[in-house]
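Okay, so here's just one chain, in structure tokens, the form predicted alone.
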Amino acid sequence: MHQINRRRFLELAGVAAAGAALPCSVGAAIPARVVVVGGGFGGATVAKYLCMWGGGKVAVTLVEPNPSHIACILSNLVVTGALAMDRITLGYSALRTRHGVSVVQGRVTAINYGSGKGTVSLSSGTSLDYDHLVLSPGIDFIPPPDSSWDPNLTPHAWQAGPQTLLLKKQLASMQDRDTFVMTVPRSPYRCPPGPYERACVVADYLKRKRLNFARVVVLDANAGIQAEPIAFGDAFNFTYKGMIDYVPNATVASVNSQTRSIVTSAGTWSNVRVLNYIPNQRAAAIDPTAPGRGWPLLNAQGFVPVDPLAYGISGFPNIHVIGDACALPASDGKAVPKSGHMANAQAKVCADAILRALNGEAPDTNVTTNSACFSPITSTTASWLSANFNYGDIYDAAGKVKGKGMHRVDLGEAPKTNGDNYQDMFTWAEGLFADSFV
């Protein structure tokens, strides 16, 4: 991975946020109905850009059970009290008033998966007809084996909102010699750097509170740090030496929320002050009572395989899946990450492909998506990482072409952790928030 400077990183990170690098088609011949399910970064962005690029010829309805979206981005700073919850709470009013998106608060109860037009049934008893359907429901959790896990006692805080505030309250209760134990789920999971970032800001909080011998234990189900290994390796080994215990290959066997205890292949931790259990993840269910949890197709890891040019499901060309729920073909060892920034980029590719389809055109093949993120390391410093993904040949572990998909081109990790990165983190986040929701 070669290094780039901060100014160049911000320029590259802005590609996905601005959408300027993506072509679009605005000449839909007849009015079309697009229903979008899920109002996170993927769903909000695709709804906005379909309206912006559709030239008034696309009627877009966004279905979301919550009145606003609470971003996971920056949510670890809410846990430590560095930010208020309203800084990461994003509403839908601009989508309605500025872009003409019809926003319906409700839950999907059933989907008619047809190869042509279909319907979406809602909890209100009404239904919506669609010509194209975009699903961006996010993640669900896979419960741990042999456990009595109760997230109201041992929170995950991996879906921002009440869980974030619960973990904040528990962190604030820590005293001298207390232990904060957290898990890193098996890859793939939402926001690869997020757990390591949380470990750092929690350790920083304990350090600033001057809690003697308080420590953080990171139980990683993976063999090593999954993102920003330089920054987090330095943080664990130097900045927080003696405060953070990093334990790889820690597969969870059981969780007991009543006693705040966890058993893993790497050891057992019992009666800790805070147990932040972040479970393994899969695509959120569309209909939990239906076979396949409402999905026509899932891979072995529980995510939805899609093509990278239109984000369509095989056999259903007018149904698209974007964001954390989808799985894209990629070169071995270079999977497309699940993140808010990536969902934003995927949404624009998907919107463009839908508009081209409405014009009778094939999807564009000159597709590039970008994933960027900042990670706070202390209360005043941060790191960053960015990578581009280009559509084309993808490769197996031996370097042989195995098909078409998204091939990662690494752009770099921050050469050092510093205060400039910390300030730029807010510029990046606010730009992404605005591009998706404003």
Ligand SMILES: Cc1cc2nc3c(=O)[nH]c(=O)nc-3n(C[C@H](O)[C@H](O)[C@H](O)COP(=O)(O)OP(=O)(O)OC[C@H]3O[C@@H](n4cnc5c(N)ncnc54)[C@H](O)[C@@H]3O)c2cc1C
The other form holds:
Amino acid sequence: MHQINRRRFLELAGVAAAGAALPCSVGAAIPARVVVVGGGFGGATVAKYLCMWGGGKVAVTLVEPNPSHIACILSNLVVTGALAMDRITLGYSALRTRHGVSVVQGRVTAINYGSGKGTVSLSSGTSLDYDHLVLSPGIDFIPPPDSSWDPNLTPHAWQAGPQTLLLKKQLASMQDRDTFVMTVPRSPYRCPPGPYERACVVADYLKRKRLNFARVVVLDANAGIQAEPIAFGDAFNFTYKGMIDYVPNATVASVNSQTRSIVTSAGTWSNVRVLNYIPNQRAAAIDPTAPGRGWPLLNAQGFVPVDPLAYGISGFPNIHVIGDACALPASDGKAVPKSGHMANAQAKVCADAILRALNGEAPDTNVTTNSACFSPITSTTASWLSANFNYGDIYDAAGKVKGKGMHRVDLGEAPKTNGDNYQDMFTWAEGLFADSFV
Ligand SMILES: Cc1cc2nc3c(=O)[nH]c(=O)nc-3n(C[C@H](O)[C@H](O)[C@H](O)COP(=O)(O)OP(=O)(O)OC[C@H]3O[C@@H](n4cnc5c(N)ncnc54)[C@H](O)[C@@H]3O)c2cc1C
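We have the form predicted alone; now please give the form predicted in complex with the named molecule.
Next comes the full complex, this chain leading.
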């Protein structure tokens, strides 16, 4: 990893948006039908850009069960009361009125995985035909092995909305000497720095509330901090010394939501005031009762392997999976991170590939994607993380080309946690929200 400065980071954070300038025209006389499943960062962006670049020759239908999207991004600040819910609530009206996306409120319950045109079934009992299908349904949770886990008692708050407000309420109820226990899921999971960020803003909240001996226990299923090790290492060891206990290699064996107790390979915590259990994750099911939970192919971790140029599933060239649900290895052997910024970038690559395919062209190979996460560390300071990927040759240890794929070209974290980063965090988030939903 090497450091990149703040100016360079903000330039790189704009890489995804810069792709918007690439037009793509389609020659078909009858509009091609593209159905998009899921209206989060991946789905909203691909629907918007298909319409913008499709020149009126693509009819895009977005299927999403919720009337608006509540972003996970910045949601830890809603948990602490620093932001109101409306700051992270994003509607679909601009997709409809500015871009001409047809937004259908509903859930896709089954997919006909034909090799050509296909059909999706909706919870309403109706169906939609597609020429191309883009799936961006996000994540599902894998319950702990031995469990009476009930997220309505011990929330994950890893999908924003009512869960965010429940965790906020529970945090506000903490008193002197109370403990907030949280888990970090096994990698790969949604937003690598997110759990550590949550530990910091919760500790900051308890500190500002002047609670005596209140503390945060972070039970990490992984061997070490998964993102921004410098910023979070400093925060745990210095800023919140004595307040945050960081416990690595804590594999969860059981969770009891009634007693707010958790048993892990690193110890047991019982009757704690708040148990923020964030489970291990996998691609969201299309049909939870079907083989493969409705997916034709899943990797060992439960995500959908895709190609990095069109985000297609092997054997189904007109079905594409983007965002947190997809699995894409990078040149360093690690997965491309699951983030809203990355989902937005993948959506543009996918939209361009679909429009090229409708024109009878191969996908572009000059592909760059970028991920960024800003992490508040206190109520006035933040850090950031950026990772950038180019499609190209992948080398083996001896320096020989071993194939093609996404090459990690830049991985950096903020050299300093400071107030400028905290302000930049809002500029960056507003930009991403607008680029995806407006
Ligand atoms: C606390 C926290 C902080 C974060 N901070 C950052 C950050 O700083 N930067 C960043 O880039 N990312 C951040 N993220 C990660 C980011 O929120 C996710 O990576 C992003 O939301 C993924 O987008 P997606 O489109 O794949 O999934 P989602 O945003 O989850 O959208 C999926 C959508 O699909 C819908 N859906 C599911 N199944 C179906 C179905 N069968 N039919 C129809 N619709 C369906 C769901 O209702 C949902 O709206 C954070 C996450 C958390 C939890």
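Numbering follows the first chain given and starts at 1. This one's a predicted model, so the numbers in the text were calculated from it and none came from an experiment. Under this definition, the rigid core comprises the largest set of C-alpha atoms superposing within 1.5 Å between the forms.
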Legend entry - Yes/no, residue 403 Cα shift of 2 Å or more between the two forms with rigid core fixed: yes
Inset, instruction - With both forms fitted on the core, give yes or no for whether the Cα of residue 51 moves by 2 angstroms or more between the two forms. - result: no
Inset, instruction - Could you check whether the CA atom of residue 70 moves 2 Å or more between the two forms, using the rigid core for the fit? - result: no
Inset, instruction - Give the C-alpha shift of residue 393 between the two forms, in Å, after superposing the two forms on their rigid core. - result: 2.7
